[in-house]
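Taking the form predicted on its own, here's one chain by itself in structure tokens.
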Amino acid sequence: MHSKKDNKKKLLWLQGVTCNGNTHSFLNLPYLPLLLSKIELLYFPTMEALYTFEEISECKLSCDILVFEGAFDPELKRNDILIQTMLEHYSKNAEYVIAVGSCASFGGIFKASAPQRNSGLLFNESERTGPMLEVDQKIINLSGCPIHPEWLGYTLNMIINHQKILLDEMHRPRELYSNLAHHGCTRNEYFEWKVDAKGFGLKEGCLFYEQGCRGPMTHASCNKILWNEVSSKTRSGTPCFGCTEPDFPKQNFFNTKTNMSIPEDVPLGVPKRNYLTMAGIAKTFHIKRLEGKLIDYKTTP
């Protein structure tokens, strides 16, 4: 029944409590056909694969790479089989277990809706209390809501090519998550001079001070590896929601929480006193070019 045509890695994609967002995101990977030619797809929710879900749920096969999408719910059944039973079976022999999306990594949106039951595979938000503790060395977290398809493409290619993936303390690949969403943001000049964006969809202004942007505190390479190879939230004029972090989702996405007009959270690693000093100095300057529409600025009097 099982094709053993070559030494390709066998990949199996399971789903917990999910909106299918990561499945759909992965389908947008520009080089998906090339990647799929390098692996043996045992099961995938929306693509043709070697086995049906009914066959997979019998727990008689094994895989090299187990991809899990969605939050873990110990009471969730698929095809009348507990998803926990399937996870335990397939993770036993897998070389890697990849948690795709913030729900599988930390609980995400679905933990927020049922905090007493749902969690990530290894982490419950930032607490290491998930159900896959016994195989923690196998787990790679690709957080994001949804994941960037290139992040999963990168991870799978590293595994296929037998290259070591260095992880951070939250089991995310350092190559992808050591950057902040702030890095590569086209609005950084406005951030430096403390010029606020007055609304969404505008090219001008920083979204941090008034629009709730979490870019300076969020580990993600969205502005280094662009979505659909052209854009990102901040480039299109929408604040970063911090969706790759364990505390996602926060409430009031579009508001910057302040105390006495001072942002409650300041850029990662920057002492608050230092930040406030620099911000105060920057605000005393008025850079005319940054105070209006860029397209209207005249370079000559």
Contents of the next structure:
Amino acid sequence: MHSKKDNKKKLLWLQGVTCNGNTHSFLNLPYLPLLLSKIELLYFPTMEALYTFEEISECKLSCDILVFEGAFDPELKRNDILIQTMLEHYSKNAEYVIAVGSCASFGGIFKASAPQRNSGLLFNESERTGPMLEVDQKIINLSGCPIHPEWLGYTLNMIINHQKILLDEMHRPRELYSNLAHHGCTRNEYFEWKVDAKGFGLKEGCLFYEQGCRGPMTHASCNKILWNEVSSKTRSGTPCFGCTEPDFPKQNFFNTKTNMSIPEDVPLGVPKRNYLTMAGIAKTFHIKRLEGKLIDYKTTP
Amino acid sequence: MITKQLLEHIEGEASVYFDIKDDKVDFATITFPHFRGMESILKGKNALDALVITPRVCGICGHAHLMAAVRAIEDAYKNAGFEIKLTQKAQKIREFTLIMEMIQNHFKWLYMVIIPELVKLISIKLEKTPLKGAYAASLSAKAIAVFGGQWPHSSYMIPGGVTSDPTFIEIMQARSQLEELIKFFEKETLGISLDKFLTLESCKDFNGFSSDLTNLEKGLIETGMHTKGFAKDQFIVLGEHGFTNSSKLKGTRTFGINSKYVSDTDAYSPQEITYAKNALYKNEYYEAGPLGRMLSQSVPLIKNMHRRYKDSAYSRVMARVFEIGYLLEYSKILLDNFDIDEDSVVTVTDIKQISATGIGVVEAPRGPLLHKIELKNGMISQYHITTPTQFNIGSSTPQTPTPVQQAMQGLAKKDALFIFRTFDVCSVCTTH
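Shown: the form predicted on its own; wanted: the form predicted together with its partner chain:
What follows is the entire complex, opening with the chain shown before.
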């Protein structure tokens, strides 16, 4: 039963059409035990909490924070109850509805399995036509495929501490999504001087020109708040796939779309013509340090 | 009368329909009610997109899906006449990260599923500590991220190798995560050193010390799990790795195996629509997962356990815990024998040149995972996924029960529900 004396926020975690990736990502939060000690977990998908799913699906309880993972499908039932019914019930009294992951935020990868039906809670890709328009002021979108654990950790801590969370136009916390995935990328110098990565499996070179990297166009702090505290996609030589944006998933992830060898999309907020002029000048520099390997274990004595 | 039971905390949900006679399970069918259509999402896409999309089949074993996908594409290269030879370095990095994913899965299953469920059935003291599982899993995830950039949903394997180019400092970071993980396992789970644990030869050896492991073992004995939950006593291991022998086992006798004999059939679910399919090998049901893997490796403790308790729920649970130790030890060997001079990736022909079929097989945490791909000019025309839970948790008729159906038969419902979980069910994978 709820303990009344400590007045902890009651959190309920529901799932739509999902792979459980956000649940598992959240479990990697370094300060998970501390955070969980500050809230009351009514239901969580992978571990026991105060109630069973059968009790939750009766829609007789209430929560303060409703977390929703996965795409919204109006026909989806869990325990024979429409997930829509559960969402409507629990969002009524909740202070916040947190859409965790790109599926819950925009439709994400599981919009593709039923494009006419599935969407995010508030947005259908970038259109504001989701099913929860009536409670739009409560919705915080934490896009990402999956969610970065510390982004949810931040959001929950802000709520627990009664601090106001500034949101962008896609209802994402500005503190987490005003950065681009490009910020903090260890390949930035190569980006500045327009030095391509010659392929994969290298520390050197920028993945934006040939390998499909969406870092300069993607709102995400992956290179500022590192994944699992140690790395990021671009640090491990994998292009950013833009998984926090409403248009994820795009196609041809490992290729940069070009027109006459010019990238179709240029860094966010930069006029294309100016970018090309600047890129042309930068390319004329030949910086020897950036031409070879940073460390060559084979030849260095 | 047939009664429905909702099962949660099993990587998604399932419903089990029990037909109870004289307070015992006469027969049970299983329904997986959710569907996402991953195979159709992949159709018409560039083959390399499978490396980004298929990890999203599952939040807990996405990395195994990534590896199955890359192996399927590499097999298509081979069948098109462009065989790819990975460097030892790329192979070892891939194996290491796969193993770390298996370990995180096993820890979560142990502390979040098995112990809490067993506590409901026993009188002896066994503490529920789910966050121990999360902590150990997060250490494994860090070790993956050192090479793969992140976990879950990394996409760092590509045809020809891996995208990362680790330096010595990254190998040391991974090694330090591994040491931390071993320390955790010794202190929190085993109560003895890993070295000593790996030399245990008999179930009697658990009597000499006290820990989560020995309390778990006592609980399994108290509930009679060493005399319950028998399935087919035949196992398959299909993935080829340094830590397994791909083989078919009848009891402890091993036979050769070929993944081309894997097929699937619609699951039998008379009460409700299910989106699951059953997986079979040469039209027979086999158990997949750690018990089979450890028997295929002739691990003395597991062989001894099998001699005493056959393929009971006890053996199934203990083999999975043992596999954590076995894989931790193997991971040390992988990291210690790493030639950093080798390339991370070898050059491969443009995917557009490839029109062929390919199959990628790996041992995922719960057993064999198969991806079959059909490519036309580098584009996916067909994609087919078979997952370990489809082998273990199939739902068939009373005449041809699947491993889990057989294991639950004749037992009280509460025991059957626990035994269901000993297979470590992945519902999201099953209904990809």
